[in-house]
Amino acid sequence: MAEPGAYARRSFVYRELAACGARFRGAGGAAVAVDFGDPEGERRSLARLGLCDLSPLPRIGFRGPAALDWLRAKRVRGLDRDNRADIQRSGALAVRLAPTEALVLGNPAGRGNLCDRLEAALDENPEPGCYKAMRRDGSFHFLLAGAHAADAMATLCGVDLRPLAFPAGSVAQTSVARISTIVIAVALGEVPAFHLLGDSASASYAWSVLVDAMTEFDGVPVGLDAVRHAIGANAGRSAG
């Protein structure tokens, strides 16, 4: 295991997340909290109601009038329509924020670098009309998942985030807690799960008011392992 300090990055939680027991281990150059001592009963806790911190993982932004057109001829899919997320062959996320700008979220699996891609072919051939925005320094990002997360999530937002209303792929540019946050829906297999990214330095307050939300359903915080987990055990019932 790793210890956070040792790392150039490490989320803006970990002092939370090690206070509450966290294990840490290096990922893509960054100290990610894989446990909380108990991998086996968070993976089935991430089925009921579970938070993720995912702040250290890869993710960036594009903006400008020629950014979603320089994202297609890199080959991401989708982008077709605001307020709209799709997944790419590496399973990382393309979201689309607006005509003038999206966002890239990396496979929480470790999967693929397609952020790293991205970020690599725009610095060696600059675009006009795209822009780099580093939402991996900028923002947090959580993750929420289980059957109750649209539960605790009423508690927080206004939104009516239950996949009937909020399906897999939506997404909405909030408020949650008072926080501006941008809400992804996804689903690990069957489990649904919402990506949550707001303002770095409401980071602390942002995890403290989501770990209070869950504690009426049972939810935990859990380590990136459990949503490993997740992820390889859905798709390799896909391939099956």
Given for the second form:
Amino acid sequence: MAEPGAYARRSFVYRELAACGARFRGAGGAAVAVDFGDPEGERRSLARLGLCDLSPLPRIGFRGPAALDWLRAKRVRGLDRDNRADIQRSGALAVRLAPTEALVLGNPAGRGNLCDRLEAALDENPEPGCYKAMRRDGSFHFLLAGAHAADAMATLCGVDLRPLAFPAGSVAQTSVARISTIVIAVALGEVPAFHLLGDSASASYAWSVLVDAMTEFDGVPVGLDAVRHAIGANAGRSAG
Amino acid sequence: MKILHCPLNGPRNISEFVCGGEVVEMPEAGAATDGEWADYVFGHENARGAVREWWFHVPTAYWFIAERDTGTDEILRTYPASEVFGRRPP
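Let's compare: the form predicted alone is above, so bring in the form predicted together with its partner chain.
Then the entire complex follows, led off by the chain already shown.
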């Protein structure tokens, strides 16, 4: 197991994770919390309610009047409607936030490297009207998953996030616990989940209120291995 | 809870929005007198009835226009600013 301080890139909440007993491993040059000492228990908890920190994983934003066309030219699928997320072949998620803004989240399972590929392509051949947004540095990224995820979110957010009103692929840019947050509904096979992204300066606060909101439903922090297991165990179905 | 319909994000709690004041035409900077410019910056019609206002959805940093009846506080219509102003000049 790795010491997060040994890595140049680590989560905004790595101290909170360590305080909960997180065990870290290096992945793509970053220290990632892979479990909290009970991998089997975390896999079971995830089906009910679990919170996973994905902040060290790749993600990137693109802004500007030409951003969407540039992404389509790079074979990014979807991007047809505002506030809509589309799964890519690699398992990455492309999210259209506005007519001039999109967000790409890497596959938590670690397959593919769409974010790095897109960033390198734009660096190599800059496109007028298309600019990078460094989401990996500017935004925290958590995954709240489980059958009670919508129940826990209902205590923090005014938007109806229940599966019938907010199915997988839906996106809400709204206020969660009074901080501006992007909420993206996905499905890890049978397990509903929300990607949550907000200002990295609020990461510690957001983590603490989400952990607090989960206690009512017996939710616990889980490591990346539990999420990867859920995705892997459900591969071939609608893994998000 | 008062709901405002954001053209980009749909119906949301009014607490997610900030009012940016009346929509007024900006005088031509080079030709306006000091008085006209001061009136543009500081003056408000504060009319009773249907007015056009700038509103801002904070989580998305998105500005749009709302038509609101200041007498009844009823939101009559919301739409993107591009409907009025078109594209930004190059």
